[in-house]
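Quick heads-up: it's one chain on its own, the form predicted on its own, in structure tokens.
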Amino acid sequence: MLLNLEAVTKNFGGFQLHPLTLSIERGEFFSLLGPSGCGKTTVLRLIGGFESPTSGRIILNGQDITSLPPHRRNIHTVFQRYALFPHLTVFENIAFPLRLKKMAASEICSRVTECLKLVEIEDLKDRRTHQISGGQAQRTALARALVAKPDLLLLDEPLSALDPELRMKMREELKTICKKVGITFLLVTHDQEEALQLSDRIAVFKAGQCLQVGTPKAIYEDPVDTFVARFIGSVNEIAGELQGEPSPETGELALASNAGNFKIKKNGHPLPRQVSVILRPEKMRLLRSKSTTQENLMEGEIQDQTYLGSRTEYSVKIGNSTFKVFEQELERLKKRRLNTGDRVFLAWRSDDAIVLPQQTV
């Protein structure tokens, strides 16, 4: 294990980071995900040495670094605004941490050239920072962080300033670089899609507390509570009450709700009577006519639709609730065109429901 946080806390200015115990493996791409003010940047600053914990220990490569200053930890940070030196060329920006270490000129040249090639900006080495684009500046900052061969690379929302197309490209490149160089990457982000695409594992934070750690698939398909479910992607939610005991043959439970009566699968966790059923939009089917073969069916009205290229997103009004459902474009083209006000049916499989205790916030 590369990094261990042992019951780390931080109290300041009315904010409290609850005791955090976390382990990150060598070579892993790990993300801290959560809304603004949840504590993820505080965790990053504690690991980097820019803040001191109130209690707990931070262990890197088996060494307690809790009290070490930033420059004595083999950890580098790519900041949101990159913090490049405008008076230096791209080459010299990347070389800067090596010159501080008084490395030989030949070693500096070799390492910088290697990093320039890695991030594909060899032809920009003699330019100053005002002569390069935002994406090129991001690559320069990344190369500067990698050139010193840190044990751990901290990424503080490094893609947030880029336009959407470039951000998508840089996501792919970051994941590739992480695997190529074998350095552990720790990303702070509030972008759920970014965390899902990049991460080997994700830690989801809320109000100074780590709620869940897991793979993107586990976080998305098996969230521990409704906050994680809502935060990690689009959801439809049905609040209801469980009726009776699970079926001995199928393990299914009966659910009574304002949206109708449904069958859901017992998920192995103890559940109260009052539950929330979470349904991802892509797990629901949009039907033009009523079906007698679907196990869970709801009737509603098309309220709105948005064309998104590869799919169309529909908003369907059912009672006092609005449900989102996606229909892939190839599938939609084979069916009758829908308009606002049309009556439709939504269907879902009991296996696709995420059943959790109800939460009011």
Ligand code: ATP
Given for the second form:
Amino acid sequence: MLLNLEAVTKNFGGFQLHPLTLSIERGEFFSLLGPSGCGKTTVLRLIGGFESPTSGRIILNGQDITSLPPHRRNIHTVFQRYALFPHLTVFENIAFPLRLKKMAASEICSRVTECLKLVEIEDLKDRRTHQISGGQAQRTALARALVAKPDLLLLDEPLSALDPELRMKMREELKTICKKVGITFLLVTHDQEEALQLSDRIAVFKAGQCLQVGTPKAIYEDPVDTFVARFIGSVNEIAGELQGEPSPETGELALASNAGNFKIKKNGHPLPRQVSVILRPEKMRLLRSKSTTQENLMEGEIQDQTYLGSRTEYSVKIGNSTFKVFEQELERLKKRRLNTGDRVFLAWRSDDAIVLPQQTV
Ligand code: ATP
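Please move on to the form predicted in complex with ligand ATP, as the form predicted on its own is already shown.
Below: every chain and molecule of the assembly, starting with the one above.
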């Protein structure tokens, strides 16, 4: 294990980081995800040495670094605003950490050239930072952070200042670079899509507490609670009450709700009677007429539709609730066109429902 946080806490008075125990493996792309103010940056700053924990220990490569200052930890940070030196060229910005280490000029030249190649900005090496674009500044900052071959690279929302197209491109490159150089990347983001796309594992935070750590798939498909489920993607929710015991043949259980009576499957966790059933939009099928399959069916009416190019998003009103469902363009073109007010059915399989204890907040 590269990094271990052992019951790390931070008390800022108004904000408390609850005891955080976390292990990150060498070469892993790990993300801290959560809404604004949940404490992600605080965790990053504690690891970087810019804040001291109130209690707990931080172990890097088997060494207790809890009380080491930032420059004595083999950790580098790419800040949101890059923090490049305006009076230096791109080359010299990248060379800076090596010059601090008093490395030989020839070694500096070969390491910086290697990093310039890695982030594909060799031809910009003699420019000053006001002569490069935001995306190029981002690459320079990344190269400067990688040049000293840190054990761990901390990334504090590094893509947030880029326009959407460039952000998508840099996302792909970040992941490729992480795997190429074999350095562990720890990313702070509030963007769930970014975390899903980039990470080997994600830790989801809420109000100073780490709620779940897992692979993107585990967090998306098996969230520990409704907060994580809602934060990590679109959800349709049905609040209901479990009835009786699971069927011995199918393992299915009856659910009574305002939206109707359904069959669901428990995911193995103990559940109270009052549950929230979470259905991802892509797990629901939109039907123009009633089906006779064994799936769960809900009848409603089209409230709204948004054309998104490759797919159309429909809002379907069922009772007092609105459900979101997508239809791929190829599918939609084969079928009858839908208008606001049309009666439709939403079908879903008992296996595809995520069943969680009901939460009031
Ligand atoms: P964002 O996505 O908005 O950056 P975040 O999840 O990274 O949010 P943090 O920056 O870790 O959140 O802040 C968590 C809480 O700790 C906030 O309420 C913040 O005001 C508080 N906080 C952070 N640093 C300090 C500090 N040095 N002194 C006092 N309070 C602080």
